[in-house]
Every structure is written in C-alpha cells, then in structure tokens.
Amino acid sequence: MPKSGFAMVLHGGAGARRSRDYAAEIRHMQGLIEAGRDRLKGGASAVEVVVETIGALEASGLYVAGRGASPNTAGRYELDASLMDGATGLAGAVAALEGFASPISVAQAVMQRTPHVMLAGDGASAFAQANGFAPVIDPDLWFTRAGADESNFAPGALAHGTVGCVVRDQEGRLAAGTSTGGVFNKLPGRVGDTPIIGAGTFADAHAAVSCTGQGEYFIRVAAAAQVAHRIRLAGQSLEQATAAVLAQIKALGGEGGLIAIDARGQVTAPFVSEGMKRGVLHPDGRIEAAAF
C-alpha cells in the first residue's frame, strides 16, 4: 500500500435530537480533530490516535461512553469498547466492565498483553485493576449520564449512545476503535455491538469501520465486518458498502451510524437516524464538525 496523505472520522453517537443544542459537543468534536491532525502529522500511528481520541470522549462526559454512561436498571454502570489495528489483524475488548474511567484503554492492554480478545464483567474489572488502570471512585460523583435527559425510554427499549473512531496514518495503516455505556435503561448484563469485533468495530487492509445505533442491529448484520468485506470481496466503493449496509439495518427497523475509511483514505459518515454527532479530518486538510 503506498504511502499517502492521512485522514480520520470521529463520532459521538447517532442519538443526536433535534430539540437539543449539541454546541459544546460539535467544539468538541473539532478540537479532538484538529489534535488527531496534529499527532498524525507528527507520524502516530492509526492504533495510537484511535485509543487518545476515545479516551478523550471517554472522559469529557459529554456523551454516552466513559464518563457520560448512565447506569442499568439495576443502577450499575457496565460499559463497553473494543480497538481493531487493520495492520497486524489483532483486536481487544471489553464488555460490561465495570469501576474504570477509559474502557478503549482497557481494551487496548486486552489486545498488546494478553492471548484473548475479548473480557467480559468481573474478569474483565480484575484484568483492568491488575494492570493498574485508573479506577472510578465514586460513580454517582463521577458519571455524568450524558443525554439521560432526552432518553425517557421504557426498560428494555433502544435509546442509545457511543463514541468511535477510524484513522489512516502517514504509513497507510487503519484502526478503528468504539465505547459505549449501551442503551439506556438496560437490563444487567445487556451487550451490543460496541465490544464485538466484526459488529461495532473492524479494521483490515481495506477499511476501517466503528458504528454506533441501536446495536442488536448491527449485531446480526455483522455490519462494521461487513462493510469491509463489501469493499475487499465485492469490489464496492466505499459510499456503496456503508449505504447497503445501513439500508439493512433499516430495514429490519433499526436506526444508527458508523464512520469508515478505506486504504485510500476516502472518508464516511452516512446515517439512519434523527442526526449523528461527529467530526471528520480529510485527507485535504479539510475539517467538519456537526451532529445532523
């Protein structure tokens, strides 16, 4: 793969509405960019600007993911996330983790220290805390409930939030990572796409994928996988990969985002949904930040 310009897409989440002012958030957005632009100018890695541009979601509290989760129906925070490196195939994640501030951090150490993928609940609260990872003290002090205000949902019902991203670096290589604190008003032990690699997230030679939705969705259309393999098996384009893909999971009654970029560095951000807050770096330079 030749070596050319560097590109990223970040979001925060399809549950944008309009009967809210995402102001702070599209700042946000922007200023996260213009630091992606920065380290990749500077020669990061893909694998790199995806793991400090989610922490920084992570911890703004501004969205459903890190610091902005709200708790299940039991009034536990379990939070989700998972980091693809397209360059070597490897992966980690998390899910229904619970006590710790970055889970994309924790599914990085899953993916460079251990055999495994993926590490779920209480295994994966002991791994975070065996590898020194900086604990939630006080949960009620410390999570934000992002967007809880606007969710007035049912239990069990699909209100939803997640932060991602996908980067080509200078090399040519592609990451992709996703957190989540889930659905609001979740049962115990509820898990969507974002810790599932080849759902929520993917990255190969080809593509670089992080959704964000009503994720039992994109659960079984296997759609961050999936837009990959449109673009490798089926010669499609980057716009018609994402398209049929989100076409699907409107179909089957869903509704939600993702954000991809392929080898080239074209970049994506198509949605089925009231509106998706994100930012995009193109490989021009150019920079956007909007929620609808």
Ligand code: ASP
Contents of the next structure:
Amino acid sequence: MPKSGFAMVLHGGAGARRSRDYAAEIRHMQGLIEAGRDRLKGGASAVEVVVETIGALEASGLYVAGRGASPNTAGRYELDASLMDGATGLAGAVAALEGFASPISVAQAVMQRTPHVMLAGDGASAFAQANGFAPVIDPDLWFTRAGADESNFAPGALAHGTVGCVVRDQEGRLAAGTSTGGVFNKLPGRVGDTPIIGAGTFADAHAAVSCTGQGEYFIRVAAAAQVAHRIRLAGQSLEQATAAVLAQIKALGGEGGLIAIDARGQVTAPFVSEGMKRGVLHPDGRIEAAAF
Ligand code: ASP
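Form predicted in complex with the named molecule structure, per the form predicted alone context:
So here's everything in the complex, that chain up top.
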C-alpha cells in the first residue's frame, strides 16, 4: 500500500437523542479530527492517533466514557476499553476497571507490557496502579455524568454511550479502539462489547472497526470482527459488510452504530439508532462532524 491515503473516524456514542443539542460535542469532535489529521500528516502511527484521540474524548467529560461515565446500580464507576493494532494483530483491553482516569491508556499498556489481552476488575486496577496511571481520587467530584440526561428516555432499552476511533495511517496500518462507561443502570460486574476484541473493537489488515450501542447485541453477533471477516473472506465492500452486521443487530432487537475504515482508507459511520455522534476525516481531506 503506498504512503498516502491516511484517514480516520471517531465516534462519541450512538446514544444521541434529537431532543438534545450536541453543538459542544460536534465542535469538540471536529477539533479532534483536525488534531488527528495533523498528527497523521506528521507521520504518527494509527495506534498512536487512536489512543490520543480516545484519551481526549475520555478526558473531555462530554461523552459516556472516561470522565463522562455514569455509575452502575451500586453507585460505582466500572469502565471498559480496548485497543487493537491491525498491523501486528496485538490487542489490549480492560473490563470493569475502577479508579483510573483513562481506561484506553491502561488497555494500551496491557497490550504493550503484558502477555495478556484483557485484565478485569481488581486485577486491572492493580495493574493500572503498578504502572503509574492517573487515579481518580474522588469519583463524586471527578465524574461529570455526561449522559445522565440521556438515561431516562428509552423504555425497555438500555440507554448508553461510548467513544471510539479507527485510523489508517500513512504507512497503511489500521488500528481501532473503544472506551465506555457502559449502559446506564448496569449491574455491578456487567461487561459490554467495548472491551471484547471481536465484538466492540477489531482491526486487521483489511478493516478497523469500533462499535457503539447496546453491547449485548454486538457481543452476540461478534460485530467488529464480523465486518472485517466479511471483507476478507466474502470480498464484501466496507458498506456491504457494515450494513449486514447492523441489520443483524436490528433484527435481534438491538440498536447502535459503528465506525469502520478499510485498507484503502475508505471510511463509513452507519447507525441503526436515532443518532450517533461522529467525526470523519475522509482520505481526500474532507472533514465532517455530526450527531444525526
Ligand atoms: N456498547 C456500549 C456498552 O454496551 C455502550 C455504548 O456503546 O453506548 O457498554
């Protein structure tokens, strides 16, 4: 693949509601896409840009991830995140991580510094502490509960929010990552699709995918890996593969969306929910940011 055609997509979750104004989020996502474009132009790797972008989405407190996460039914903040490098096939994840500001950074450290793919619960926290990650000292003061006003709208459905990013860098390497506070009113110990490689996040040489929506459905159809496998094994286009996977989720009664990028830098951000906050850098340099 020639040295060209870098592109990226980020999402701020498929929990968007038409009754709310997302002007601040749209401005923020647009700025992150511009920052990512400049990093990619300067030669940054796909993994670097995915982690930096998700770290900024987490730190903003605007989305239901990182600082914007909401508590579970026991009042605790258990966060999930994962990262996959399509160039090496390496991956890292944390599930039900408590007490740390940037789950995606801890997921990256799991990938880089351990022989494992996923650490969960107390083990994930102990690892984050041993590796010097920034702790959350007082959850009540620190978390913004960004999506709290989105949590009462969907009778029978689990309201939710998440952030994610997929990138193709100048060298043609693909990477994907996702980070979440999960669904509102989740039970203690509930883990969604976000930290599960193949469900919420996947990257290989053919595609990089990050999902958002009611995670239980994305797990059941192995959503992110299925997109890449459809491209690799069935020769489908990015549009065909992503549409087929979202159709399965809808048929099961789920909702949500995903962002994906292929080896040529083609991008897509389809959803079968009311909206999905997203920002896109097309391979021709065009930028879009929208919620609906
Ligand atoms: N997929 C996430 C989860 O189920 C939530 C979301 O994407 O909004 O934890």
